[in-house]
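Below you'll find only one chain, the form predicted alone, shown as structure tokens.
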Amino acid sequence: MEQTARLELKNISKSFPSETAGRIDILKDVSLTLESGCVLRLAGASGSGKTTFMNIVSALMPPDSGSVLFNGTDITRLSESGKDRFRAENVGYIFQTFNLLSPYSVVENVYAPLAFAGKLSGDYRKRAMQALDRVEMAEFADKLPYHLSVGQRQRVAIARVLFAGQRLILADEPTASLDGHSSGLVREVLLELSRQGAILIFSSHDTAFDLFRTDMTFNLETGVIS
């Protein structure tokens, strides 16, 4: 994983529709900057905006105004393709429904992101299988997703991620219906990555996160960033 990153939001505002109050500021004047290894914690109840400032942050809406800015480049000024190759070189997805491709084997779900970006290189499927090994599945590399339990479907979402080594970590209620073990594994390697270099932003009602090491906090229910 290379170690700079550098994430820069500038301002940024978003709102939506409201058929009682005409529209309903979501995000408003928000600025802020996370450098490698800051982990950012995202508050608020649901509703609140935690999946919209990810969305924002990952290209995959636009703000209303304001610039997203990693590594110097404008996000929210990239084409399309420019957007969905930023994603793909930058960002890791851990979120509680996993997205994995049940046409494929799980050491495929492992490297297909990368594979469909033509980005693999070297001896792909050994370390697709350090990664599954890291998160205890490398038994079930050759299984199809829908052989696996909802916690062993998080840990290859998470083992995708670890072999990737993106630099922006987006975790969206990583541990919802996890039980104990695997909540642990998904913290664990959250912190891992952090401590290569990535930055992190995360969203949980697990109370066992909050014990978890957070530089930042944006409550989005106060707009406060604490």
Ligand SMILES: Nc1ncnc2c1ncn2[C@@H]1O[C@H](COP(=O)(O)OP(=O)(O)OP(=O)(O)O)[C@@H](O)[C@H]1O
Given for the second form:
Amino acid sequence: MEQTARLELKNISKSFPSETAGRIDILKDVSLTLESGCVLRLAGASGSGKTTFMNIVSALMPPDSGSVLFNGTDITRLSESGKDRFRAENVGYIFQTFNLLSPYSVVENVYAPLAFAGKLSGDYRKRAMQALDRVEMAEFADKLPYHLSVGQRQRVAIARVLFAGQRLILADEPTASLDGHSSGLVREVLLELSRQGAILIFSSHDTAFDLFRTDMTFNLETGVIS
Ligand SMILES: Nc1ncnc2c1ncn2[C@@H]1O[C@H](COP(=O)(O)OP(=O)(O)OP(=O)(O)O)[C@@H](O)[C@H]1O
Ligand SMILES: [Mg+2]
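Please move on to the form predicted in complex with this ligand, as the form predicted alone is already shown.
Everything in the complex follows now, all chains and molecules, and the chain you saw is the first one.
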């Protein structure tokens, strides 16, 4: 994994049509810069725009105005295939609704994204097994996602990020509906990824995250970055 990453948001605005108020502003002229190893927490009530923010920094959704630079490239201006490639190479997702691929086994799910991107090398199966072992899921390698509990699936999604080593990690409520043990594992691995030089952006209502290392908090409700 290349160790350095830099994410720069410049004057990002985003609004959505509202039935009552014309349009509602979700992001208003937001500028911030995150470097390798930086941890950003997104705070704010349900509907304040945390997921929208993550969609914009991963080029899943265009902002109304402003630019998002990842290592100097404005990802909002990439072609659709360029955006796909940007995500496959650089963005690791750990979402509440993790999207494991149902026809594939647990270990296949760990290396599938890099396989689709044509980027699997050498001993990939062994490395995928090591990532599964890190989240205590090696014994489930040949099971289908359907056979796993919610917490186990989330741990596979984490193993996938460990395996691919992307430099921008988006964790949207990563511990929702996990038990204490799985939730602790998730937090540990997120910190590990950050120590290895990833930029970590997370949202969580889980108070266990109050003790988590956080460099910056962006409150979507108030627009304050602290
Ligand atoms: N594609 C869209 N079209 C119209 N409105 C949208 C769209 N995506 C999000 N919104 C609206 O933008 C607001 C912010 O949504 P978002 O999902 O970002 O909130 P959130 O902070 O992630 O909430 P939660 O904590 O419930 O996940 C909501 O009012 C939502 O209805
Ligand atoms: Mg959300």
